[in-house]
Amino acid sequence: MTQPTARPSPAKPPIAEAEKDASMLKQKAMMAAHYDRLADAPETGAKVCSTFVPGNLNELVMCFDLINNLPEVNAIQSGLRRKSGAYVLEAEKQGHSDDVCTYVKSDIGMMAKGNIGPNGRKMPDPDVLLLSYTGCFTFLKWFELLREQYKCPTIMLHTPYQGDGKITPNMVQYMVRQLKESVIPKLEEVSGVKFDIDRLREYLKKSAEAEDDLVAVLKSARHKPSPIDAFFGGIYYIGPIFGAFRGTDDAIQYYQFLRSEVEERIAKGEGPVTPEGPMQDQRYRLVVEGPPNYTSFRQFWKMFYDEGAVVVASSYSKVGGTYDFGFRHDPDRPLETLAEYCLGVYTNRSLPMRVDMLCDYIEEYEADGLLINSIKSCNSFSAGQLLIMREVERRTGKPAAFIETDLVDPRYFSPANVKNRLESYFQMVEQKRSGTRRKEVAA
């Protein structure tokens, strides 16, 4: 008996290559070059300082010819490349709990599997760990693990929490004293380079110039249509200034280039470039609280694109500095301005301050409402988010909604669940609009 011939499975359509604008490609090249500098460190003799994004002291680090390495950025890169899932599982095999921040587990797992960076080359061991503590207790425990792994010097700059919503002179002086008595002497010892405050002033001057252009880009979202997406696109925009490039000529050039690109889109009445193409049909303007999911970054962004939802402001794009509220690094007050920078980052702000910020964004950017992406493993962002959501909704009269994913653990991204919640939220927005229109007609 002749056996029936098996039909070949239909070929899956190829996934179209993600579209990127020129500034995204430029940022990607900058990051690639930085990872090459890190990988070359054992051969060049350069020393490496591992630190974190919120409150990082890149200008000070550069004064000692140290290369900045950011563990959470390494985890993000692993997530975008879909390698973090295996790293997280490896860390859990070592005994790390399900509840531990997945940035930490990705980093620990990456070290266990050879510590290969996103460029396919081995990451160097740090010569010093510099923790500018800014509100996230997990960073403390993370650095304890790294110190145990690398047996290198560890420096901590403690940042007082803004519990009362203001920065006092005592807070600043407390931090300046730490810089003078602990941080700078230790960096001199590790690097063998004598501290030069005029060198620091020059880096701070360059930081302020780049910060001006970044703020102009962020505030461009007040236009309709918005020429940027301040959440997904914002991830690209903040990369250089929140990490290893703040205080450099490269940062100045990048943000001049980015600003020019955005201003050109404004002049043409164009929306942001997304992986699916330019976003012209902007039906919803949102403010987003919380980090994105990186393991399904493009799929997540596409859900917003498909609904015509553009993010005009986000809290996550302020974790490395709240420049849009007026802060600039000040070369005339070099140590004081470093302290004020650390004090003002988003993770060091109290819940009432975060509510104020989100309400201000909804008003300034004429947003339709607030969307919170709650991260399963990030207590720093997730604590109090339901209270934040209810208070913002009460104060602005705009609808708010809550979705849940994770940073770099693919097990906690449910496309169907996220899509359903987004669709329900946009229905809420439409109902709110209809109610407002009826009231206007009745009046």
Given for the second form:
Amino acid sequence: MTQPTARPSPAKPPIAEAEKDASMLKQKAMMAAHYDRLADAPETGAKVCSTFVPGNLNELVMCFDLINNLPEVNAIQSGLRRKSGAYVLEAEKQGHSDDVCTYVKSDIGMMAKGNIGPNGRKMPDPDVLLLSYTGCFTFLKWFELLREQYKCPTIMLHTPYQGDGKITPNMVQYMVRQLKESVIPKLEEVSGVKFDIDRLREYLKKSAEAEDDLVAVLKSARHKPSPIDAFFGGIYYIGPIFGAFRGTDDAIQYYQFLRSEVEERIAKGEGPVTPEGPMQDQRYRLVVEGPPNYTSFRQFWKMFYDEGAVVVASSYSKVGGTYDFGFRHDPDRPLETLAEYCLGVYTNRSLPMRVDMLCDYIEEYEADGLLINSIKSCNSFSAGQLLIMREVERRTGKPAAFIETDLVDPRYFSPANVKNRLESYFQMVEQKRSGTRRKEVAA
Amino acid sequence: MTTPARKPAPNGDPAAYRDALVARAQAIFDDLNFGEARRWKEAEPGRKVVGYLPIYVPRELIHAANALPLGIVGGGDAIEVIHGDAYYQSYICRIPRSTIELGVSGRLDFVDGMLFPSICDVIRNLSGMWKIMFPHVYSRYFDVPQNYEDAVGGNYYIAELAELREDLERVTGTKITDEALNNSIAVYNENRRLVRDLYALRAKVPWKAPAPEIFLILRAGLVLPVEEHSEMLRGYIAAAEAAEDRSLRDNSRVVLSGMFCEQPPLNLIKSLELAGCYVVDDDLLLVTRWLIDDVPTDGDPLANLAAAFLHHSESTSSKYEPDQAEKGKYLIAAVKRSGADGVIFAAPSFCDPALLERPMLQNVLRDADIPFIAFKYAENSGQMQPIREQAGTFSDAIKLWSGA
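Given the form predicted on its own, state the structure of the form predicted in complex with its partner chain.
Below is the whole assembly, all chains and molecules, this chain first.
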């Protein structure tokens, strides 16, 4: 009997290395250095403060010589590295519900599996959890869960929600009182460092400088072609300022560098750099509401740039601050400005405010329509998005579409479904355009 | 202050009187058009109704404005959700979609205001949806402090209450004086005392006050004027205690945890008892007993309500627990207080507060060697057999193995 001949399997084409802007490479180096600082903490004796991106008080954290660790960013890193799926399963094995936020479960699963960070080194245990409770109920439970594990001091800073679409003096006073009477004394106690308000002012001044450049970058999408992608690229642009670099010289330099890179592209009439090189053809200009999917980030982005779709504004790039509406950290009002920053982040804004914002973006950036990426994990974003879609369509007359994925749980990313919906959406935009043209000709 | 003498059961037949009260509560429960509240409003010109969602709002403020607080806890399993589903993805819980159904279908067309308390992001966002969908109805997101220091969270909360007071004055056209508010606090103190008496009665003789009846009697309190509800409570407590038509069964005693927002179908509660579990405590309809002690009825009423919220209110998962050593102790206390054998975690699907809290509570129970089981439900769950089997097995296991 002869052995069947093994059929040669077709060789898989190697995955091309993603192309990156010089600014992306710079940021990658910054992030690597930061994760090394965290991993080195047990040896250097540096103390670590875990906190959240919305309501991130990096300037204050730095006043106490604490290193800022952001579990959401760690979950994103796990998602991008395709490790989050196993972490989520691990957390569910421990008894966490399949219904709840996958950032939380990725974080808890990562802890259970040795807490290895994106640099391949063990993450340090936090010395303090700064529960900056801004715009997301899950934060509150997340840090109660971590406190149970780490048994370290936990400091609550409660940010009231802008339910009526405004920041009231009572809200600011409440937050300033919390900072003065609870947050700052406890951070002093944990760190052993006396609070120096002038040091805070210096950091805030630096924050404002970087924020100016970030806003210039975000606003550059008004150009045609847009030199940036404000969603997929935007995630890189917001990285340093939403993370552990706001208030530092590194951030100032990064945003100067990024701005000059973008201005150069404007001068040359170039589009953003995608993982497959510069985007030449921009057929659709979109506003995107909601977070991205991270487990198939590159595949997700490709579905857009392959169709010539560029995102000119996104709400996700405002979760760590709505600087494009004029907010800047103000060194002359150091504690009030921290309060107003937390109060103003996107997910702390009422639904009508979010609708206004998205409608304004469509007009300001001359977008073809709205795309909502609804995330299973995140009720803060997702609950009400179908009404947002209707309202934005009604008010702008521009088409809107809805896709569903998840942040870091690969089980909820269905490429074929997402692609189908996107293709249908782009056809809808085309139909809307041709309808408009017909009306113009008829007139 | 002590609870006044209980009203004796009329006509000398406590079982019949109890059943009549339960039948009335059942009718109120079944009426998705809120007929009782509508009739109350129509009885006098100018009357106003202010709706509120779980978990807690200070109903005293609404009452002091001569308005009717109307508790809205979704549409249950009897409503056909046609419009509401179009507003939510499949992974959002049921209560907001059936609440929208109530609104869109006109069942809340007599409601003059809506309060959406701070409980989770879904109810929070529903407050904004209401503003968009029903722009002519006053609606407010009612935020509460997560800082429990008087000078910090307390002052913030007093100012929030003052804002709410002004809003309600505008909506109702009635000035809310301190005197009126203190009177309303006294009325609600009485109602809460009676609810606590009701829970104590059930813990003592659960066969006389079964959980489905307790649930219906409490639900009636979301719709009826508080004075009338207090009468109902008095009557039920007296009649249920006096009635001799029910006998003790060989059931286990359980505490239910996780039902503080979206309500389970009535059949689910019935199924648990049929499966051999006496429910001796729960977190259903917490608004009826959120403040655990009497609120002072003199002095500054807003300051008194704030102090009660900060220092004398129920613990639940939508509140931050500042002290890790105290985390989950409220559930242990409920087990001890009610003499329960175990805990049933029953949470609505996709309920962030209940489901994120659950692992921490389960750890606390493990440390205390208290048995538990867990499942999920939706307000329109129809199939009770799996739940009955799970609860029955749990009850049997307790009977067979507890103390072994």
